[in-house]
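We begin with a single chain expressed as structure tokens, specifically the form predicted alone.
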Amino acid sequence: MPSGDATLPGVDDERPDQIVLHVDMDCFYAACERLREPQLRGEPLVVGMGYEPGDDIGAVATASYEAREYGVESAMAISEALDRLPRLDEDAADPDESAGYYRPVDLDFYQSVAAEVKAILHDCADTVREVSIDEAYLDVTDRTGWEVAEGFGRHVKNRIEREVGVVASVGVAPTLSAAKVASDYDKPDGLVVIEPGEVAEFFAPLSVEEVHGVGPVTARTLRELGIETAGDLAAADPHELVDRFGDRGRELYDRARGADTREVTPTGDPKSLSRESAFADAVEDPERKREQVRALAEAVATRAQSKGALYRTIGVKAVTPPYDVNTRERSLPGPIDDADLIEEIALELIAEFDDDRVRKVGVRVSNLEFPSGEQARLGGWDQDTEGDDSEAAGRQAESTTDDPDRSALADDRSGQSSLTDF
């Protein structure tokens, strides 16, 4: 995997057009539930919140593709969704008959899986904009070239599926809005590449709703103007669109023509840095676990140093079958940069799992600081002034807002609803 400013073999030294990847996890909450309950794979599955049996409240956060075949949609009342799903008939002649399942939202677990995905994304790109728990934009211009962009996108997809166990759809394009359309185009498990100069041609036959930022209300208004497709929108009078929609009309017109000058900008300094690695099979040998942790600790320390990050908390993860995520961490008196200490503490923490079968291990540093001056040393801090300061996991919801610049333009086509909607 290339790193830094390195490019794949065969790529010209001259900087190519911007290459943007949009990575969108397919039915992410349902995929997470299937990680720890493999028997749910292939079955209609609804994940929701705010529901108790017998209630008529609560809404669907995610419906698996199998559940959607029964008419279940995101934001639908869970009671209605469950009525639409098939019931398991214990007396059925066919033991393989499908049955619908419901699981309540477990955001802590989903966040832990998302962190694994995002660690891969940050390893594959120098600039990442995390849009929500299940999607992100990557600027990979300095990592690849258009000649091999499809292979790079497949590499990202394969790493996510192999190392985390969930499936992503990836769009590759020269602009953010086109990359988003590309990732939606062939879901689930899609990989679509739109090369420079092909965006308007690719968009032309698509329904106008496919233009990033056109929601149902806007689509209805556009159809009243005789605009049915993205090609119609690109050929429309921009002045008329501005009169009808204001500045947003010009923005939609530009996007339908493939014009989008935005760059991928990171959402801010990362809250943590981590590396994880899965074993081919669950292992019991303590030395194999320690050997893996040593390598991960070194990788995390190198990454933190390259970003100029100091850290106050060092932690490990141990995933035991079927997919039970166990984390342990230790906080320090103050922010430091000490590779040896990462390894020492990580090995002490992972020792708790010496007798357990483990399928994956990870090392993380968190409570990060990015000082501009001289880096702190552990010995320079008052050992008694700070107690345990473990970083709480973020509570970012699975958002329907995917536009880095204008949330009002976003339109959810992923079948997943924002938890804040309920």
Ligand code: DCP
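Between two forms, the rigid core is defined as the largest C-alpha subset superposing within 1.5 Å. Numbering follows the first chain given and starts at 1. What you see is a predicted model; the values in this text were computed from it and never measured. First, how it differs from the form predicted in complex with this ligand.
- Once you line up the core between these two forms, the Cα of Ala200 stays within less than 2 Å of where it was.
- Once you line up the core between these two forms, the Cα of Gly362 ends up 2 Å or more from where it was.
- Here Arg303 counts as shifted, since its C-alpha moves by at least 2 Å between these two forms after the core is aligned.
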The other form holds:
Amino acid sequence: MPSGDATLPGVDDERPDQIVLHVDMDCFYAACERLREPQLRGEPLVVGMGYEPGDDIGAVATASYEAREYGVESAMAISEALDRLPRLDEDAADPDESAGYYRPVDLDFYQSVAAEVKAILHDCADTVREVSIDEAYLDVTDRTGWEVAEGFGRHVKNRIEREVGVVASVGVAPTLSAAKVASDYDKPDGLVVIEPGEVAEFFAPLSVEEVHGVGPVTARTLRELGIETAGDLAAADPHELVDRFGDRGRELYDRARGADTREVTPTGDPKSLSRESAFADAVEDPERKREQVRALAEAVATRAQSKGALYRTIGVKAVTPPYDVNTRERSLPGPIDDADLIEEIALELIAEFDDDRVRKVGVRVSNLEFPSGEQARLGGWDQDTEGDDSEAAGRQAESTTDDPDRSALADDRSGQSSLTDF
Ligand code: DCP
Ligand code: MG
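Switch from the form predicted alone to the form predicted in complex with this ligand and print that structure.
Full assembly next; the chain just shown is listed first.
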């Protein structure tokens, strides 16, 4: 829920009761290649997607940190990478010092390595949220304490390195977004702990791009407003940000202050499915609200059906100015899959707000069941991470992934999308 203006930066919105560990492997595909070709250790190494040995087609999937020194970056064309870092003639008697190794992507192998890492992570925490092939959040609240959190982080890092042979960067913090920033802060081979109460302070000097949800377009606009750092963003007038960016402005402001009340939810079955949508201006006309609710109800029903989900609870959300989030829900005697009923109940529930000015409406189904067991198989180490569907709630249009972090990259394209939980 959005925090009030009176909240001290970061303090009340953190969850000091929660210890989150974020793990992100260093130059993961390159690290995997080095497992089977140890002679590549310490060398500039580029792993190319759609790359064939000896060719100059494809794009860089990742580059070792040695290759990054030459300006080679993920997603760069291989031809461009070759301009910056020529391919080493591996048969030459006298190898060129300023050339590098190139290897094609072998996803099956990387997935087998990722599975070994994943097994260790599950051993180190009860709740693990896998967000991509090389990245996961762990809730380690019950496994450690703040006094010894650094040691715990080191233990996880050491186990991965010793048992699998690849290096992870680890961040420990009271929130998911801070843990992610922490793991990235001292890459490669990083271990950074941000303690409760220190998140806003830690964020302050970081550039705005580091704030969860700020893409290049938003960053440019923020710079035009004189906002360069997360600290500038945290100190900005939230109303001005809302005028400029809609609801997202408020969310970015909250994130810059370190506010993040999300919990680590396991990969796999979502707890709820929701869709929400903001009006350009607050709307009073009940018919316009109903129209929006009908569309959202249909979208949620379709979504639930595609996931094989039955639901027992149907809810709506109405955000009234300035930022009051009102939710209403109704539970049914048993689990159902009935699009008409979602619409009917959602319309009944939203009627309570007929006379209110409403900035945003949402529809949600919860108390989910997956009778076919389909979902459990879908939730994997890779991109299909629906565990916390709330993050996807703001994006009415389907995007390629519901992973909170990756989806945030798309924010610049999604206009008035919302990162808020519902
Ligand atoms: N990847 C890809 N294409 C991209 C980005 C990443 O194929 N545009 C693949 C290759 C990476 C892996 O995903 O090895 C993990 O992505 P990361 O963003 O975590 O990048 P790395 O692990 O390679 O490097 P870092 O040390 O910065 O985490
Ligand atoms: Mg990585």
